[in-house]
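Okay, so here's just one chain, in structure tokens, the form predicted alone.
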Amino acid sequence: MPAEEEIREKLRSYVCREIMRREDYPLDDDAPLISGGLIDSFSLVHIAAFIEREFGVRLPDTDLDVAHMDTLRAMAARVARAMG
């Protein structure tokens, strides 16, 4: 099972490359992604699909919101919990 730091790095890479289309963006672990306007709520569907492919866990639709997915740190913690 990957550590939260490894999960964050994979998420950071995916979000910057595939969602924001800016691989070199200095995305901080605690940067507000949705509430800060860096990504939109539709991007969460793509992120959830990536999480399922990359980590083998499916997050419930109810977790695809600002409260659970607004920062890389929050996303990684949620994925780690789902992985057990």
The other form holds:
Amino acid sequence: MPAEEEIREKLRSYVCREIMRREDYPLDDDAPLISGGLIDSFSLVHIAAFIEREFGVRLPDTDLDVAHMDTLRAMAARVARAMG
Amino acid sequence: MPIHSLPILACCAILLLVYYAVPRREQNLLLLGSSYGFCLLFSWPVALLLLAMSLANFALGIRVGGQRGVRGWLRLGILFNLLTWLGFKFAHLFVLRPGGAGSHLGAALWEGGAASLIPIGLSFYVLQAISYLVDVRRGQTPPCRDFPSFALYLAYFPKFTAGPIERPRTFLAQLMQARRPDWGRLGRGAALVLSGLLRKIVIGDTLLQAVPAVFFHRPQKFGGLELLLWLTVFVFGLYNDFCGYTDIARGLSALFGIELSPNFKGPFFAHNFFELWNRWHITLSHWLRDYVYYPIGRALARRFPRPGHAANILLPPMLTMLASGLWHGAAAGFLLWGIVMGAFLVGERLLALHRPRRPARGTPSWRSAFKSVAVFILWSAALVLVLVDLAAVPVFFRRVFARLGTTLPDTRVFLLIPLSLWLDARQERRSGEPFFVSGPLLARALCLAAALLAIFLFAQSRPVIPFVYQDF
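And the form predicted together with its partner chain, for comparison with the form predicted alone?
Expanding to the full complex; the earlier chain stays at the top.
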């Protein structure tokens, strides 16, 4: 099972490349993504699909919100918890 | 009888005296009895249908939460709720509506095809019933085995006529705990009711009543500039009517120790349509997101992993906004409105795909203001599809673009628009708290006195006007 840090790096790379379309963007672990206007529900759907493909866990729809997915740190923690 | 009418508010005050003196179960029974009493004020079939829907969904919930045939019971439950709702929603296409709507606004909406024979509250509690069944199936909420609590989830009088659309997890959990008087919560509840009355009676009703009825049927009678200004007046009137209702509903509920979800968060400050739907009728937007947009979007994202795939860009927003249009009204105008709203979201998505994202915080304020104005103009323009007779929509836009004219409506009514924006800005700065709750004591006292005086004066000048969203 990958460590939380590894999950975070993979998520950072996906978000910068596919969602923000700026691979060199200095995305901080605690940068607000949803509340900061960087990602929206469209992006969350694709992040959830990426998590399913990459880590083999399905996050419930109700977790695709600002409370669980607003920062890379929160996302990685949620994925790690789902992986058990 | 709307929840802001004096008899209802007086009944709430009397009920409160008893409510905090009894144990939890009796508190729920008191609220349930009062909620059905409230329904009976509309008509006994409204209460009977609500009871039938509550019994059916209660039984379905236990089946869905069981061990065998769960998926079949869930499908049956969703189908049962949707067919009941669709049956009533489309009934007006086959049956003549008895009598007319109360106000010229209601009459205009009916002429425009917005009103229907749908029993009051059904559009709202059907969505809550569906979310209950789906959440039970997903294991996010256990099946409720206490019928009075479940019946109260659907019938609770502050939210019965027009929401907020609550989720079972948060609402039912509150019913499991005894509510005790909490002065902070009681004060906030009273402030929300007052804020709602100010928005509804002083701003919303005044703006909506000012719009000439002929605006909805014969736009050719006006110059383009007049049409635009009346449209702006109507949009702010509609917003304050609905936001006022929500504040009153949340405030009354807080008095009974039950928190309801916020529905508005300064929608006219939104910089894009995605943000707008997170600020306008939030509980409906989030319901559509969780039960329509996400299931469709996630299924497509699994099949087509590339975010830029046409199916990913087009289908989820278009289908979600079509569902939103259908929920608002069974008429061609509402479906067209859904398509236009979906197209706005698709357009935004296409722009985002070809432009690197930047954090909203770094955007210059002039650019943010420009974006907010652009979103407001496009959103209001789309609203014309449901406000004006469909045949007159081309006339409306022809007048706006070709015959702008110089005639202006009575400008006094526009003074209420800055007040509405000021209330929004103040509430936004204070995380949604009504403005009577926080701030310097003297300012609060002055605001309170001015609001009470304004509510009293405006309420004296006209009869109680029902909420617009009650008709949905």
